[in-house]
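One chain comes next, on its own, written as C-alpha cells: the form predicted on its own.
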Amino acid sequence: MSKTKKGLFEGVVSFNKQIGERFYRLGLRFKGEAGKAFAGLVPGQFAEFDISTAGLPACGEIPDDLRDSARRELLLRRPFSFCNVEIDGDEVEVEILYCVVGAGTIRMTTLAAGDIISVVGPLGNGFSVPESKSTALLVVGGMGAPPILHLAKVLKEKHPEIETVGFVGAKSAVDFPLEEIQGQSKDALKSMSDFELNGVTWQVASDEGDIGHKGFVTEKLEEWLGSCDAQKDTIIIYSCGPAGMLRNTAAIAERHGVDCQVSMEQMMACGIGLCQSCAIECKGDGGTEYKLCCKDGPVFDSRDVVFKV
C-alpha cells in the first residue's frame, strides 16, 4: 500500500515524443511539493491529468475516425499511470506512455515543452514485493506496459536479488506502445523473440505473429512456469493488459499455485473515491463485493477479484 501523499500540482512539460503512428512518450517535471510527492510514486499508482486546456491539432492531423468525436468538450480529467520516474535533487520527471483514442490524448499530441498541466495525484495503491519472493514475472499487454515497465526499473535498482523475467504482447508489431519495437524494420521485427528493456529480457507474443511467438502472451508465460524448477511459494507475477489477459493470468497463477498482483483497469472519473464509477467485483466473505479501482487499486491480489468470462 502507498504512504505518498498526494495533492493538486502542476508539472512542467519537458518533451513529448511521438513513438509510434499514435503512441507518445511525455515527459513532466515536478518540483516543491509536488517533487516530494511524486519521490515516492509506487509503480501502479497513477494521476489524473487535466487537459482541458490543450489545444486540438491542425484538422489535416487528427486521424478520419477522430475528426467527429475529437471536439468534445472536456469535462472529466483523465487517468494515467508513469513508466519512469528520475529524481534531480528537489526536481522529479514522471514519464507517461499514452495512445491517442479521444477527445483527450488527441489534444496531449499538442502540448509542447514549457506547457503546464494540472495533476492530481499520486493515486492509487500500486504494487508491492514480498519479501519471500526470488523471482519476479512480468506480464504485459498492449497499453498496459507503463506501470509494469516502471515496476522493472523500481525491481532492478532496489531489489537486484530478485531474478525478473517479463512477457509482452499486443495485436501486432504496430500495437507495442514500446519505442524499441516501433523502430524495428519489418525483417527485424519477424526474427526478434526477446529484448532487453530495463534490465529485463522480455518473451514477445503477437496475435498475428509478425513479431515474436504467434499467440497469446500468456502461452509463453504457462511454457515458462511449466518449465522452471523453482519454488512456486518464491515467485510472484505482475501483470498489466486486455481484461481477458488479466484474467487468463491470474488463471494461470492459481493453477500453479504462484502469487499474483494485477493493475486493473477502468472508467475512473475522479480518482479519489467520489464518483463510484469504478466498481470491481471482488470476492468476500459472504459472496461478492465491490471496492473501487481509483481507491482500493487499481493493483489487486488476483485471487480477490472477480474476472467476468
Second form
Amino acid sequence: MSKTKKGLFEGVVSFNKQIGERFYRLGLRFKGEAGKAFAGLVPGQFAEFDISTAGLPACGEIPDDLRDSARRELLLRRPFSFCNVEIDGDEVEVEILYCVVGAGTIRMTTLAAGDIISVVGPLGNGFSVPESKSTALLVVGGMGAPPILHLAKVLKEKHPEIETVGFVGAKSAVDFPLEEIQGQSKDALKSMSDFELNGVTWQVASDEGDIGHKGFVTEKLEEWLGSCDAQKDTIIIYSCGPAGMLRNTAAIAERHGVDCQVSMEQMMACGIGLCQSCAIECKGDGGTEYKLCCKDGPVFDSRDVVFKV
Amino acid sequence: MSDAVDISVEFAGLKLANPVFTVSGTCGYGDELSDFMDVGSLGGFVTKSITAEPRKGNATPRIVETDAGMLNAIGLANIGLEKFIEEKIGVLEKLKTSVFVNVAGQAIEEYVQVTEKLASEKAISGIELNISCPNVKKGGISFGTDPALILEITSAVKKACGNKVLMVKLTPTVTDISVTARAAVEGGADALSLVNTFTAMSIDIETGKAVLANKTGGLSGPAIKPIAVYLVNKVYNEVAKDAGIPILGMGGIRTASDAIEFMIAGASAVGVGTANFIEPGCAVKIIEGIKGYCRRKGTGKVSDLVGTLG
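Starting from the form predicted on its own above, please write out the structure of the form predicted together with its partner chain.
Below is the whole assembly, all chains and molecules, this chain first.
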C-alpha cells in the first residue's frame, strides 16, 4: 500500500449522519489534487480537520456535560482516521466516525452537506500487509473502529486470499460507534454474538455484557488464538482502541508469537512532525526513545512500543 | 499610489527578502514545511532548539489546547548538536532564506560550546539564544529572568558566535521585560526576539491534576497576542529604538493583520509560530498580505511601518 503526498486541502461535506446518541458519520468529498492525495489513503493514515469555523449547536442541543467546554475558542485542528474511502472517477469520498466528546466534536455536529472544511492530510503511516500472512485478526475497542473497518474493506478487496476475523468490544452496547449495533433493539443485542460488516464476521464483547461476550474483546482474541492450528507466523493482528486494550493485545500477540500492528493515539497539535507533542515511548538502543505518533506512526509494530501499565 | 512595494528589510545587518520568519519549535529543522510552502520564500527561519547532547524530551501529555491558545511542554526534545550538523546543515544550506539556529542549554558552557561549533557553518546567518531554560548550576533558576545572568550568558555567547548575528529570545514571564532586554543589549545582542511563551498551567478538574505531564507549559497562540504586542512596543520604546537593535516580534501571529500590528508596535520582523501547526504555509499568505496592506496604504517600504504607533 503506497503513500501519497500530503497537503492542505478543502473538502466538501457530503453527509453528517447521527448514528447513536453521541456517534456521527461524516462524509467529505475531494476533487483535483486533493482527490488524488486521498485516493491513495492507506488504512490507518489520518488527517487534521479544522473545525474552528463550524458553529455551535443551539443552546438546548448542547449536552449538559459539554456546556462549559463547548464555549471554548478552538485553536488546533482535530486528527481523525478514516473508516472508508470511495473513489468515484476523479472525485474521492472519505468517511470518518466521530464521537461527541468536547469543544471540537460538538461543533462538528452542525456541519451540513455542502459545507467546506480545511483538511491537512493524508498523514502518517498506515497498516501494512506482509507477504507471508494468510490470516488477519482485527481487534477493535470502541472508537478505535474507523481505521480497522477501512482495513477490513481493503483486505477483502485487495487481499481476498487472507482470511480475516474481526473482534470488536466496548463498555456497553451504546458505546459501539456502529450502525449495525446502534440500530438494534435490546433483545436483539442480547442475542447478538457476532455480525457481518465489510465482508468480515465480527465477534462482539462488552464489559457490561449487554451485547456479546461479557468481558474484554482481548479474551475473545486469546480464545481464538488458543484454538487455532495455523502456523503462528502466518497470522497478523491489527488493532486500534484504548491504550489498555492495545497493551493487552500486544501482550497476547507476544505470548502466541504472532505479529501485531497497533494504531496509537496521542494528543497532537500539527500532525506533521513540527510540534513534537505526540510522543510515543518506544524501545530504542539500550533503553527507550520517543517516536512521534503523527510521523513515525500512528501505526507501530507492537513489539516496538513501550506500553504504560 | 505606486504598486511597487519594497517588502525587504534589513535586520541586524542581514538583508531579508521580507520580514516574515517561522520561529523555533514550530517549523522543524529545515524542510519539514516544504510540502506546504516554499520555505525559501521566508524572510528568515529559526530552527527548533539545539542542545549539546540529544534530548528525549518530556513525558506526555506535552500539549493541551486552551482558549484560543495552547500550552506546550516538549522539554527541548532534539537530536543534539552532532546529529544536527551531520544531518540538517545540508538541508539548511539549500534554503534560500536566512537561517537562525535556536541554541539552548543547561549551563553557560553548553551554550558557548554549541555556538562555537555552529559559528563556522556557512548555512547559518545567526544564533537565537534560548534563555528560557533552567540554569542547572544555579539551582534551576531560569537564565531569562535574571538580568545579571542574561548579561553574562549573552557576552559569553557573543564571543563564541564569530560573525553570526546574535539574537536573544526574551521570556515574557518577568516583572519588567525592558530590564532583561537591556541586559541582553549590554551583553552584545545584535537583535532581540520576543516574546517566548508565557508559563502557564491547565488543570483537569476531574482528576485534580495538571493536564501536562510537566505540570506547567508555555502558553502560545492568539490568546497571548495583545500582551505580546504590548511587550514589543515597550521594549521598542524603552530599549531597542535608542540602541538601534531590531526586534523579531512574535506571539499569536496568524494573519498579515497580526503581523502588521507587531511592526507598528516596533518589530522590524515578525515570527509565525503556533499558526504553523494549524495552517502550515500560512507564512506565505502573511507575506502576501503585508504586501497588499502596504499597497493599500501607499507604504513604499514595509520597514517604514516599524515603530509608527501613533
